[in-house]
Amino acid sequence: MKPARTSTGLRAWLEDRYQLEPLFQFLSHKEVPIGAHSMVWYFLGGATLFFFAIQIATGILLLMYYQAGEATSYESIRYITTKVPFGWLIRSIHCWSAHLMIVSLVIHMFSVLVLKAYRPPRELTWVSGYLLFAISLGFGFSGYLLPWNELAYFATVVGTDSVKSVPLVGEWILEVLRGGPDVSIATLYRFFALHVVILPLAAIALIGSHLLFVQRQGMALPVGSTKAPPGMPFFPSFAVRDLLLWLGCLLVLLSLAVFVPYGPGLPGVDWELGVKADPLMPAYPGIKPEWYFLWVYQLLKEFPPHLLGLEGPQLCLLLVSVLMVFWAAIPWLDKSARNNRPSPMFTDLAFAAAYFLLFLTLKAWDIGAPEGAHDEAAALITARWSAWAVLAVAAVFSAFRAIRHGHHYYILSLAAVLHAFGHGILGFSYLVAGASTAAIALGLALAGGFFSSTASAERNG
């Protein structure tokens, strides 16, 4: 009869238990890549979820005092923010939080893009980023009505009333976003629910998937590389450095919320409180959604009423929904990562695809127009504007590509360039600026492989 073992230690007493040896030794022999990307790319991913955690604690916070209802939500944040001991704080945390992760949660899945770290066998951690991302939009999109104020109010009725434009199940999702025809106090026991208790249970679980699929998987080695370069050990040389970048993030946002506790005032990065929201009252000029959802907001008012037999905003949300599912599928579209080699068009995707984001959002600002001017003078002051700094922002991009990385293909980031150009500059419609660089891009992609191939033939002959 084997006798039984005493345990002497935490350790041991847990290793009696659970056998956490095996875990144990999975990180003292888990390694990280060594290079120039894992010093700065590499850590995304955690400051993403340092962001979600400092969410979670701030919201559990907020919780205690937040009441959701017609006569309770304004007044409980208003009590929250002016007669709760440092209530304010919290709330500013959250606030700045939720953007700073959303921020952060973009920059790493264009990481992910350039590095090509969605290649086999990481498609589903690509897939379950992706899920997390509509997710933390769906946060942002759903707690933006809690305070029950005027801005929030009307940006939610226009928000909401975009889902009118979907074919067939349009007024159906309307209905059940809205719980009923029109934003009501339904709408905000829905999205409450929606923003504590579904969307977290939801974040959680996706959270748990992507972080298996990485820790099992491991971090991506680059483009090329057939074994393992030289790693660092992930415990505790990578984890202290993780933890290093968190105290950083912790400072950044501490300061943020003290000294700008409601945000800076542009439109989508704005929660102060204001009044509250009156169903009866007319929509005031300007609302507009937070700042991550400008890019749609303003597209839809780039589609005339109607277009090609459809109704404009049908077309618009036709095309988005085409690029999100475009976006989702990458792994599968890019070919030459899925065998190990660069792929420069789906690089130069990932710019084409900012600097596309990067005008819309801007025109959505109104940058250049005189203040509070929404005529179409004041709109095509805000389209140069908008254009010249997307032309500035896409030279000094395409100069570091070039020369820091030896980057050669620049069609789908320079037809970007050219629409925005096009439409800023030269004064054509947006529709028909993107189709004339369209075409450009289609032409030069053709030409590219036409000599690409003959001088393959020659050396070949």
Given for the second form:
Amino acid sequence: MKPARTSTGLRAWLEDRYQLEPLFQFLSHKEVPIGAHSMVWYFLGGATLFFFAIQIATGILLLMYYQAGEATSYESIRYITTKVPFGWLIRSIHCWSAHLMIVSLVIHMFSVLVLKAYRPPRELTWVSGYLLFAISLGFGFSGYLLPWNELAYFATVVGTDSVKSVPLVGEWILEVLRGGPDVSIATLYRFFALHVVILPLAAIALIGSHLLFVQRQGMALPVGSTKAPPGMPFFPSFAVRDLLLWLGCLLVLLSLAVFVPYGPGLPGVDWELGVKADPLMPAYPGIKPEWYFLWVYQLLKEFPPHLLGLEGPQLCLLLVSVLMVFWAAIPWLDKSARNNRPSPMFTDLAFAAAYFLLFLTLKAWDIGAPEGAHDEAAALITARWSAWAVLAVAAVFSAFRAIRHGHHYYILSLAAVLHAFGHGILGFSYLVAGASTAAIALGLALAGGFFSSTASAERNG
Amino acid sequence: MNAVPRKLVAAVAVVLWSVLAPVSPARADEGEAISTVSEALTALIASKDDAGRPVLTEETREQLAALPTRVKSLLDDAVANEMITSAEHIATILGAGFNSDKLEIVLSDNCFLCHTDYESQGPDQLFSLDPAAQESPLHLNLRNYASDVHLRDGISCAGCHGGDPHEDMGHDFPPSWPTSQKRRTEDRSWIPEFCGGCHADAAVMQRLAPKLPTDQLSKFRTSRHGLVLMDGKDSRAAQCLSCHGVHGILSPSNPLSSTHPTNVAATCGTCHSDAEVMKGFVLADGTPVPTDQVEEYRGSVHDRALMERGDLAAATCNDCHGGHTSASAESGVASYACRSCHAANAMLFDGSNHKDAFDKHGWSECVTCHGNHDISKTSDSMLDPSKSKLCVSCHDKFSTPEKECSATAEKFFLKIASMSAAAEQAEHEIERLAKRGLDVEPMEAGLERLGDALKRSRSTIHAFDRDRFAEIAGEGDAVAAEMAGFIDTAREDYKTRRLELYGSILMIGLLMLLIYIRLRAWERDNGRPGA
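Next, report the structure of the form predicted together with its partner chain; the form predicted on its own has already been given.
Starting with the chain above, the whole complex follows.
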């Protein structure tokens, strides 16, 4: 009898040694569901992965010239951007890709939330994605300090200072984070280790698990479906489209790096090297963290020094922690989605969260305020502009949701908009406006829940 | 069995008490907490007004409680000796802001204790926290007295007024003290000699303030102010107190002092901007002394450097006119003062052909072109024959209008204007290139050199020498040419970057197109969804 393995070439050679046929079989039969909603959302994870790969590649290239040290960090980055052939390109791509990775990651997370792809059995895919998001923020925070320039130094001083508010162990965490009581070169060394060794290892392990989960379980079906709709073959149809998207992303990265090498110039999205850090200089006003931390930065500013017997920052961090834990636990909290039923409340929650983050970020960006003004009057102008912007964005999105998707649940997003309206336009304090609208939303949600359960009881009855 | 928990409870109670007791807030309640002072003082501290409220505020009681023991003991003594008899008196003394060292001095000084007690003194003799409210002369301000530089060295009332501060009454004035009320209020010519009693005495000053000079009096005697006051017996002229104040004299290095550089113009302006005070004073040519100098000085290049940039070396009144040696502009001293800071330009001028002409006409060398009190920032347009009459205003009148002179000025102007434009354009271009991510380090260094050459060229104009100017300006031209080369290279670099990008876009785009065509073909052949 003729042996089965007669084909020649690399595949046969590998098959002889590793018996990869089941893997090829799996790939050739794997399909991506199509039809229920736009395919766009399936590509965002891939885009994020591409930006991460770019980060690893450009990071390794930067590592060949970067020298961490008080007298070398700033100088080596300057050398990379001015003297090393294509050094400017590599650094610029590294920075752009870092920001675009977070952008695509955030959109990916929101799309998963809206499409309810986290429902069983995919809870751990959500959690691993959530952890990857946290790691990305860690990458951003640790990488920001490495050029050892003035802006990065003071942003790190302000950023690390906020952990002091953690009860009991805050001071200790601060010292561990900084490697001493102040931000010093010791801080840079540990941020460097975090940025190039610890976080990449953790990220690769988590990306591995995340991809494994996705491959093992396949893409989530639309809510309500039990049978897979006709799908697109994963290989080559989906994978090659992914490749095309990656090549497109590469083109965008190259163009941005050539035409806008230091970012668009917005606070928190700017990586011009500027002046070398001098720990003895006083911090200048208007120091801001990177854009994805601006909402926490602004929320901290909205809290008074003391509230409810706690320190303002403590209470703020407590609120942020509660929100974070809630976000991680969404697959378990969304009971409707768990039962494969539509869950309009959590869909609306995604939009409410987006408006909440947008309002704080715009406020932190000082939009509308006169150049360089940081006083009370400027803050009021910014709050008004931000509120109008949120109102406009919410109007467009709500109209789109109502017309295109027939959504009918808007309680949470309405609360987020009312919050912005009450604070920015009516002039209530951020917390008073927030507490009032939260109470209204809770009341409406409970009433809605009561009516719907009554209605379903009537139907069942 | 119950013994152990009882012991445990007791032990916990003891531990809790020992931990909590020390941190329970201390209450300086109506004198009870200040346990180390005498009963008489305690009673004063606890005294209440007619409405039954404590006279001393919570803050004053806390201040009292925090005083060092030696100060409390002096306060006790003053109360025991009946030098302090009311809580209001204590509030006045503690409200003035004396530190504990100064309190130690004043609490053992009977002059002070008596003259701060409103029960024993009339408004003319009473030091208080608010002299206007007490209808007292403004120099009897206790807060000012608390910051006086003399008190720091232990010189209290008797230091100037004489007498024994430890006696009950000691109005034993020093021999140099004016004997009549008229002399004290109308004739101020005795003051410089009186202050000089210590300040011109090297032995005294060596002991009290060795860093201070002792020649102020001798300088003052020869100054314009000194001559008017001491020889002319005109008490409108400034003496020590006019500038340094009284009962609140601060070191000139103190930003609150009336003689701190940032306050000098205002201090001089107190008299020199007051037409009433200056009435009758005339210049050598018989014209009245103007009163608009301070107004002119405000906004000048020197005033802005001093007040906006905080550059304490920038010139104010006394830097040109002298302080104790106050000289008028007519004496020629002020016009030479520019040299002490602008030495390089002065030396260039000395070697120029203008020097002789200026000396011959008796023109003030810098002031003639740049002005004096209202000197504004120099600009290249001063040389522009189409805009400025600076050169021709003299050349037309005093010198044969020479084409050569106008041509020289124009040459200077055109060269400087072209260098200045080159520097400005280079700066703009560097900024643009830096934003595009190009290496601008060599250009920034070049720009600095160009700026330096420009500065030196502008300075060289003071020599009014074409060859010398051409030599320095030539260096600037060379740097400008070098910079233009750098900028061209950087522009080329950026062009190459863009070309490489377009090449990459083309290649990757082509690759994408090929992949897409191949994929569609596969999907068509296999009849798969997505096709």
